[in-house]
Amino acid sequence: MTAVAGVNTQLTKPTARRRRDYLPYLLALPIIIYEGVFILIPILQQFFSSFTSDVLGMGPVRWVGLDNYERMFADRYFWNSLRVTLVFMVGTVIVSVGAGLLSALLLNQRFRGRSVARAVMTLPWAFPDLPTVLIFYWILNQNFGVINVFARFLLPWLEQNPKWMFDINLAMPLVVFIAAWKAFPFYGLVLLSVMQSIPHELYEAATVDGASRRQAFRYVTLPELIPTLMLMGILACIFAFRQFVLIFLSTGGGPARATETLVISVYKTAFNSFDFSYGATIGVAGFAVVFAITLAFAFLQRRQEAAAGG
């Protein structure tokens, strides 16, 4: 009996051990698929399109090979939406990771009412974005808008009231401001974990050495955070570039194509002239764009770390 007994568990060691080793694959067998059906195969898509013709949906599909391609670098219309969509992103970036880490740097010290005040920061990045648009829409109104009041108590030489999201020279600014004003948050929490994860000791050693608050944010903070302030850079920059809604609810791309990036051409492209191929052209150049902004992301940050393990 005992000899059978230690038969059984060496059969079923092998066995068990298996099971574990196919575990996490079977665990992220329903994310794989996911990504397949919903992502992967929608990007083959577009980009098969691209080489086609398809306008109004109608008809047979016929190859056109870099016909759309042609198109599209001769269109100044889609040199315009990129131009419009490097300085939505470059400001976008620029303004909500930058209100993200003076967030994270003010709520890090001590004070009454701390949670408080980290709850209150977190309500921008919960708001729908509808709910969002309308606010900014009742504050920028030319009529009635909050804005207004302190318009002419700065600038009292103002004839009337501004514009504001119908004025080709405001609405850039604006719209920056109302993506930046929403997602800054998520950037202040994370940047806010980091400086807490920080030891304390670094931070004293830096007072006995005789450094100041400043410097000892340039050389004890900063450096600690410049890896997730760059994954922080990588995402925004992601998240910018696919932003539609606030800017297609705000302005619609207008005035004047002054805020029309190049999801928001996609869209007028594919859905208001009805051109699909054109339009999965013009996508599968964002798409490019931001591969290789999120590689020049990834080179620098290996960069990065091999100097500081160097």
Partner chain sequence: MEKTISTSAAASPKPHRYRWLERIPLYVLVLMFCLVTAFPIYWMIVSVVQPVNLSLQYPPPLFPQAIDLKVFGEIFSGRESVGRVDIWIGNSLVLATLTTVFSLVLSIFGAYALAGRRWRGQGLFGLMLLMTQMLPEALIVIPLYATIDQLKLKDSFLTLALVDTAFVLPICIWILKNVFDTIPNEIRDAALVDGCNRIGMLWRIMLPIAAPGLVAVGVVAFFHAWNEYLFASSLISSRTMYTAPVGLGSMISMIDTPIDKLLGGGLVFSIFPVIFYLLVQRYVVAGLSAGAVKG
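Only a predicted model underlies this, so the values are computations on that prediction, with no experimental measurement involved. Each form is matched to the other, and the largest set of C-alpha atoms that superpose within 1.5 Å is called the rigid core. Positions refer to the first chain, counted from 1. Compared with the form predicted together with its partner chain:
Comparing the forms between these two forms on their rigid core, the Cα displacement of A256 stays under 2 Å. With the core held fixed between these two forms, E35 has its Cα displaced by at least 2 Å.
We have the form predicted on its own; now please give the form predicted together with its partner chain.
What follows is just the one chain, with no partners and no other molecules.
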């Protein structure tokens, strides 16, 4: 739709007045200033701070050059947080986009109760973060949690209730599950809307050519989905990377830093250890990651828009 509008404006351009048009700049300026004050300046401050030593109660702020970066690269907890971030990212991307795809495929079928199923499957997305944490905090309670009923039913040989969120091996899969539970409906809705925009004629043509349902999926649905799937994959990476509340409130990064992603580590370094400059340094590493993923997203999106317009 947008691409088409773009083509139209380009066609009318030569007849329009050629003088410089200032209106868009006037409209964009307040937003640029606003985001500059609240986003850009803090980023620059963060960058500046990473070259200083600024620890609460350790005297005035000093310029220390690259010391913080040297410390970061030698810090095994920093590398741990990168590894945890990667595991969490890969885990949530696979589970949430995979479940989203499966739910979209299901909802694209015609069956009784489809609209109810669709509403139910959208619920977690509409549910706020904090109540989500409350629910799972209660379900996964070691003594009273309902999960123990299911666990004992499926694994009758369990001698005592697992510690769930406080178990070093279970914490990460559980956090991935919670994050994916909340995120998958979004990918499902996006993929479903793409599936429903595939022209019916393509399926008819495939049937005429003798394609089975499986082949129709493989040669009609899948090729139309792949660009969106890639975009959703990158988007899911970013959403996973920035995930703070669900992890912080459910495990706090523990046990033993098993779920301490990079953003959690930045927050804890600054607000628990009061080492603002070192927190800022890890933050700069985080910006680099986000910047790279966002550029990849913008690049893919533009290529796709160009393909749709041409």
